[in-house]
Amino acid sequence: MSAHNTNISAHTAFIVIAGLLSLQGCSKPAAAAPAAEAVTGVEHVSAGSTLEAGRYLVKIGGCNDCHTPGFAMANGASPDEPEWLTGDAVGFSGPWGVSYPANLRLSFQNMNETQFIEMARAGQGRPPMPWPSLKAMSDKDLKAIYAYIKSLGPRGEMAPAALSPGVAPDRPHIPFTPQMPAATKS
């Protein structure tokens, strides 16, 4: 197989796997999100540590699947954890332009516990970060994951910054669009 197959390929799987996983939530409806003053008391991950209820949380909350680099492609096999978190040029498209997964540990080094709180629960970044998420965690879960994420400590560069709707982008990304089925002949 040619390398430029190969790149097809292994872009097309991407896709498939970022629409997979973008639509797993899909399947019940929603119930409704608790109010930010009724998640402050809610009691939190239970863990040896809060560094490891900030591992665990960024696990479970999907962190990895945008914000790290071929995490999704491998489905969650690859990259090891010192790569985790460093933001990816793939970007997402959609009616709000493109955007595309920051660099958290760039990110956090600029911001402390307080800001991190404040913006998940301001909560107004653009699609597809599952903000709704952020939101209903406890600040308790909240300053576990910022914890953890600042212990990793800076590595990577700034990802791409976003554009607005009808630029187009240079670089590979992910369409949010939503799409008519071909009309059927009967």
Given for the second form:
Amino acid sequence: MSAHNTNISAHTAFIVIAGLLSLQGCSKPAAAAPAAEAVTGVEHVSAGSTLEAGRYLVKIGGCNDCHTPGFAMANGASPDEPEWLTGDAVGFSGPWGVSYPANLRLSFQNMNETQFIEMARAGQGRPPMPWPSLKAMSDKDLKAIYAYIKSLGPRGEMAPAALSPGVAPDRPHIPFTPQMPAATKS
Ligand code: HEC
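Same protein, the form predicted together with heme C (HEC) this time rather than the form predicted on its own?
Starting with the chain above, the whole complex follows.
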């Protein structure tokens, strides 16, 4: 924990120094610093409670876009919160095979907070799950997400198991590979 905080402040110090150097107009490499600061400078969100922080992170983290059926298509207008994060049987196909957005309402009943943080830090799952985003989150934010999703309680069915590359999907799936445009008429 404290090592983590130290890393962040060491990094922030670097950014501040790099920023000062760039203000003095004597350092080219400092140009990339602001983007890095935007991510690492924020250690965790603050909200009225851990559950509120978790709810906020789930909303801004786009978790519902994939893990809640219909949410992205309805531009977030539905379904309501009781149906959130129940997983989707429509998969994403790509070089990794086919991955299905897990039913997080069930996943989070079956793992404890430490296991979730280890999973996020390892970031080893299949695309298009934004593992890099989870990996970049502070422990505090991951704990808030864990608490919030677990508090929603179990609901729905397990998502289908992922398919290995080359295995033909037996249900609807969204190809997540670039498609060539149709030939244009001359
Ligand atoms: C672009 C789609 C997408 C978004 C956005 C997304 N996920 Fe996922 N998620 C997936 C897919 C697909 C899987 C299954 C990955 C696999 O098969 O390895 C997954 C798996 C997971 C798992 C593993 C569950 C288990 O039981 O193994 C967790 C935890 C998870 N997502 C949490 C989140 C959280 C928290 C957010 C929001 C910050 C989020 N996801 C946003 C698509 C997404």
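The term rigid core refers to the maximal set of C-alpha atoms that superpose within 1.5 Å between the two forms. Residue numbers count along the first chain shown, from 1. From a predicted model like this one, the values you see are computed outputs, not experimental measurements.
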Pro178 C-alpha shift between the two forms of 2 Å or more, rigid core reference
yes
